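Starting off, we have a lone chain in the form predicted alone, written out as structure tokens.
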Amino acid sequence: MSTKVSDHILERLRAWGVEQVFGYPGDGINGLLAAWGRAEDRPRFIQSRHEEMSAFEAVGYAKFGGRIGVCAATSGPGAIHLLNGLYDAKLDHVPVLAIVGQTNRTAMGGSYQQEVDLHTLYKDVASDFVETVTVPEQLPNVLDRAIRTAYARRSPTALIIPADVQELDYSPPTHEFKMVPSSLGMSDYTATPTDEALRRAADVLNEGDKVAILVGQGAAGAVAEVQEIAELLGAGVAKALLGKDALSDELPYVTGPIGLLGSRPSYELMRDCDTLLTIGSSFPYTQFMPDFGKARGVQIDIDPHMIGMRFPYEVNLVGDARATLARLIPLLRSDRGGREWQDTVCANVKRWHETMERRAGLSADPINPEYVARALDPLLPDNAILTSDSGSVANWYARHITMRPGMRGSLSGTLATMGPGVPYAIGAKFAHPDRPVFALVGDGAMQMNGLAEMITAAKYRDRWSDPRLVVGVWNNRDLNQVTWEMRAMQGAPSFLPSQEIPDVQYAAFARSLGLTGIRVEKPEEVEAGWRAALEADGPAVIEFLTDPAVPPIPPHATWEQMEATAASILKGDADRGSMIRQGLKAKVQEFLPGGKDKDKR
């Protein structure tokens, strides 16, 4: 039997490494889901209850996996479907082939069903790569070139294959004029930046009294280079939230996340340093950087598209970070002086987590939202996964949650999309079968697609050696970060008809899967509740009913988000009470013995 191309597509596949597909099927891909069929599922064809979860699923597992993520979809909806979570890819620069079907080339052009102008679709969030698939010979130097695209830029990149093409005998390039051929595989490679550079990043950090470093993602690979250099430096290190496992909460210079969903001594590490060193991070927001003029800079970032950016550096290091690293090191002082800076990082980290373990310790109605994350931090296994959901969940993912070493957390960063927590936690399960996976999600993203995405973990539970994935719902009926984001930043009280959302049985619908579901209601339930869904033998929802009054305070709020925040109470608030008494109760936290906050302004 003759190969067909869509025979060729998955060999091609298989050859690069690609072990499974996260996708959905439909008639535009009938050709590669019969070659599916002959390939026996290799590579395996992982299907979600929706294309937009296929591709979080492909990203999840891409982030987590270190390889890229494919995801696959028919034509005309299917495609148009994955969107959402190729922008994903995009945004956080993650590795990520979609394969898409298209109507026959005959077609095209006559307004036929489900046709779609796929190539100006697909051609920004796939930017980098993205080819439609005409004539066998393009194979395999179109799939070859979006993966290796793929890797080389660490973005999405796209084919589209018609479904006649599909069908196709395949032929290979031949050896003649205006054909193409292809070979497989890449090599690692490592980028870094001449002497004089590092030589003038040397001279502005060794100047430095009170230096700062903030490191993102870009800096995972560089775990031991950036704890020598932070102790060279006698730094304090600020983390992106895409780079919270870049380095341990547990090292006492660490100052946690920066940002709104940050804690008080990253931002006062940015506010009182004289010397900023970023490292493999795009932090976007510039009013938690250090204030321009009072702070020298140095940058390392891998992409010279994304350097330069956010804050006036004076030398940007394109390069690998590890590398670079290892070769600025060695071009530092050695004989810095006395080290109270770092000392004084260290006690204002120290004084943060004392606030953080009150605050997480104060009542509520019925549980407190911090409680339940910090409840769970000691719990966790040294290799757990975790995945947070946008929303107010993620501010308690990132202050309450410990990175140790060996342990990995990821959300969707840039694009900030509700609905990934899930499909990120499958896909980091195919990534790692044999580690136990948190997805940490809010009942908005819930209902939005995570309970839908249960079923997925329910077909595949037996492929993974390690049962555990446990998703815990903060169920407090209300899409609570734009609620508290209208009071602080509109002024304006929270809009019932589109913020408050039903109570739906979570557990219970876990439970309708032959999953293991716990509904908690009371905080003496909060530990043992996250113990019995760590000790169920395959995926568990846990459900805790949490107070939607209890703040999401930003590290530093403003005088005029807290003036908004006061006019949203005037303004009638149907949360007023529980809203100011919960307020009060979490501010005075840091100005309690033990805590006392210098800064009062």
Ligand SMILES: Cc1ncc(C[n+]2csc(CCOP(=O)(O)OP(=O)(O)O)c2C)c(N)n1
Contents of the next structure:
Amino acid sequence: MSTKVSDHILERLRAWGVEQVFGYPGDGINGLLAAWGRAEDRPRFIQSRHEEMSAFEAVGYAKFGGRIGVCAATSGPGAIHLLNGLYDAKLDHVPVLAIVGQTNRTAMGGSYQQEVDLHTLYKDVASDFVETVTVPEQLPNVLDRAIRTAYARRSPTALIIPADVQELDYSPPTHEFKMVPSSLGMSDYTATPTDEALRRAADVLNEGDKVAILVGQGAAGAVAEVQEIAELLGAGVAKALLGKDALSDELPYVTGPIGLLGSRPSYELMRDCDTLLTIGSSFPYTQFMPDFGKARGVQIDIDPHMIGMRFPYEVNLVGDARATLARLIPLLRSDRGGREWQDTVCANVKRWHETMERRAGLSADPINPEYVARALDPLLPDNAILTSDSGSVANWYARHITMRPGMRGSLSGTLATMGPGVPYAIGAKFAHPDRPVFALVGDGAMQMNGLAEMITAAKYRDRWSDPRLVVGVWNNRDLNQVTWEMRAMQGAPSFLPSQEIPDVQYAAFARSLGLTGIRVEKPEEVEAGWRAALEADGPAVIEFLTDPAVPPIPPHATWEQMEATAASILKGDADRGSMIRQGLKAKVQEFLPGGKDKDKR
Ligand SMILES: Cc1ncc(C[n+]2csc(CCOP(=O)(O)OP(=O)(O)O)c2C)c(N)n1
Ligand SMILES: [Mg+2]
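Moving on from the form predicted alone, kindly provide the form predicted in complex with the ligand as a structure.
Below is the whole assembly, all chains and molecules, this chain first.
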């Protein structure tokens, strides 16, 4: 039997170690689907409910698995549906390959059924590599390059394969003019800066008395080195959200998240430091970094395209975080004096944890959303993987979940799209079938994507050796993050037609799929609810009726404001009913996310 182009593609994916492709069928990839049948489903075809979910699953798989995620979709509408997930990969720097169909070559340019100019459509999202296969001899090169480029640039790449090309007999490139043969694989490699640049960086750091370190996902491979340099410099360490799992929250000098969803000690760390060392982060919000002129800066980043922005750094070290820190550390002086700066940071961190605990302990109507996250925190197994959706739940994930060594967590950090919570978790289950996975999701995101994707979780539950896939839903009947943003920025009352959402029976829906479904309506049932979800023998949805009146207070609110306003709002002192209708009183509005005091230090 001859090998068709489609057979060759699957064979080559297997040769690259690709174990599954997250996809959705359509006649634009019928040739490939037939090849999948001939190949006995190797790599395995994982069917979602929507191509955007396939892309998110590939992103989740790549984020947690540390290897390329592959997704596939038909021409036209299928390829269009992939886009948001591919942009998520692009903005968070994740290697993903998209394979999409196209109409037959004879129909191209004929305004044919489902014909979309995919090369143009994908030109931006897959700007590092997008190619249309028109003859068999382009393979394997274009596939190999798409994979190598995705790894090298940590970005999405795309192959467009017309339906009729998939059906052609495969013939490899020959040893001739205008042929481009290719080979498999590439070695690991390590980028490091020059000695001279390292010395300049060491000079800046050695002269600093109050050092702040900011880590992002690029620091994840350098845990020991980040700890060593933080201790050597007597520094505090703040974490961008994508770097939440890069360093343990149990270290006393780790100030936790930074930015609008961040912590007060991170805010103070940046406000009061005299030196900033950023490692593997392109955290975008300059206003949460030190004032210009107040602190000197050094940045370490693997990507010369991304370095040197956001803050006027004096030294921009291009290199792998671990290798660079290993060479930088010996250049730092070990005779630093007092530890007052780090002691202050540690005291602030302690105070923050106490404040957070008190905020979570306040009663609400019916359940305080902060408490839901806080109650889960101690129940999380050491090897837990967490995903968070976009929405107010990301605040609670950022502030109440304690990352311990070995735990993993991620969210759509840069695109901040709604909807990846559940599909990321499914991708994580395929990357680590033996680990428990938790998705923290708002009701809006659950209605947008999560509910349908529970069908996918039910379909594949038997593939996962650890049955635990716990989806927690904050059911506040509101698109709450935006409601608060409107109140803060526009001083506007909540515009109910856009903000209110229906109360859906998430747990009952899960049960209708044969999954565990738990609805928690009272605070005293929260902890037992989480425990029951953890003991389920398969995927579980646990929904909590939470109070939309709890504000996601930003980190620059003073300690007093944090305690007082939450308490007064929850007690009803702030005229809660009219607050919901008329927007917040000016006093509270002052420090809401984006409110008029946002830059006040
Ligand atoms: C695709 C997409 N659409 C809209 C938004 C804007 N947005 C950000 S958070 C949010 C509300 C999310 O609501 P929900 O999931 O219920 O979470 P909550 O904030 O209520 O906890 C919206 C609409 C977005 N980030 N992504
Ligand atoms: Mg909501």
